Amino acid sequence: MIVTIDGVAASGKSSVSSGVAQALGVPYVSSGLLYRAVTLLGLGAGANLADPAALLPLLSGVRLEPLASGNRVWNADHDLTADLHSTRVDTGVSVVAALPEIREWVDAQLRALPAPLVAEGRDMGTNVFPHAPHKFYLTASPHVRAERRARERPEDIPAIEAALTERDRLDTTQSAPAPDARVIDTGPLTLKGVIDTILNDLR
């Protein structure tokens, strides 16, 4: 079984999916978080993070380790996972992530994980594993998204939004649900109500 929760930046779906996973008792895996080790790890050794060819030689080391109740990224023996969410790494995200020699690399590291799973990203149900026979779709207004994220960092809203909107417009072409994805507007749910309502959609 593959559960993939896809949806726009700051939409819930790391807190969703570590819900459902738990709820399952499978573990859940997140693409973002590779591609934020990558840009992490593009940024401290001053690399041209629009250029795959300086990016890839930095990634032998990093594993993603998949857990129900959060994953870790690490380099080697190294745990990257605590500074993957700054507001340097969400700037440089978007234009990583954006590599198709990137993304091949996230994939083929998604793909050798053992299902069970609920895989949680911007094109699970799309592209990393378009045959799930499971697929959701998270979205909320910039507004909501940033009101969410001020509670999580010590930022100002207007600052947030305007960055998630910019965000929204470069995800573009990766943050597009699958046709076959049930898309869920988490903005009047609370955390539970949406976990609840992709529980019973499986159930």
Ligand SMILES: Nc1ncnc2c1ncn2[C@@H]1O[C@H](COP(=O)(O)OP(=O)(O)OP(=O)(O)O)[C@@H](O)[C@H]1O
Given for the second form:
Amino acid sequence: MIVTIDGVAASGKSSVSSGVAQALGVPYVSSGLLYRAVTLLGLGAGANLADPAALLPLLSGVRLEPLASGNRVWNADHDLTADLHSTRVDTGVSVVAALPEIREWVDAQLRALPAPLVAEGRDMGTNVFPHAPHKFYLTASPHVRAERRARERPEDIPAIEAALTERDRLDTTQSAPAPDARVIDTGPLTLKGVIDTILNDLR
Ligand SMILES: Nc1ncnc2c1ncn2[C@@H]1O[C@H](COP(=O)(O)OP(=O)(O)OP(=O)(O)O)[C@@H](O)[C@H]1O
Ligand SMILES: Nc1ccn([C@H]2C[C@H](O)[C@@H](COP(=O)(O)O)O2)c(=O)n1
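Can you return the structure of this protein in the form predicted together with this ligand rather than the form predicted alone?
Next comes the full complex, and the chain you just saw is listed first.
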């Protein structure tokens, strides 16, 4: 069984997917972390983030470890996870995610993973796992998302909100909900409330 949980930036995809996966006793995979890893390695190498030929050679050692408690991304024996949510990576990642060659590479990593699993991102339900029987799409206003992020990072809410709105705009192409996805506005819900909504639906 595959459950897909897509949604806009900072809508709660990874926290919700982790909770749902732990309740189901299956792993979850965060596709966004792979796009973030490509971006981090590209920045580290001084590569042009819009040039797939400069990025693809950097990826041979990249591996996603799909732990239910929180995914980790490795480059050979170096754990990249802690560096994937910086403002620098946030700013560059949409350029990388727009490249068809990089999307193909990410999709191949994900499709190689054995089911059952929970997959989260933008196009899990539309493109990567279109035949998944259970699909969800998380939303929340930019302001609500910025307030949540501000509790994690020492930045002011208007700056975070502006950056999220810009990333939503840049990611629009691959971020449409699947027609058969259940759309959940997480704004009025607690994290547990969103997880329970999905688990009830699955039951
Ligand atoms: N329903 C909710 N109520 C309150 N806080 C929430 C809720 N959902 C998520 N959060 C909090 O919002 C923050 C962002 O959540 P999370 O990182 O899971 O989002 P994401 O969609 O995976 O983000 P990104 O797109 O940046 O990878 C986290 O601090 C999380 O605990
Ligand atoms: N399936 C996916 C997952 C992610 N992306 C892009 C869009 C985001 O800006 C970036 C980081 O994802 P996040 O950590 O915010 O979920 O990666 C995508 O295009 N497709």
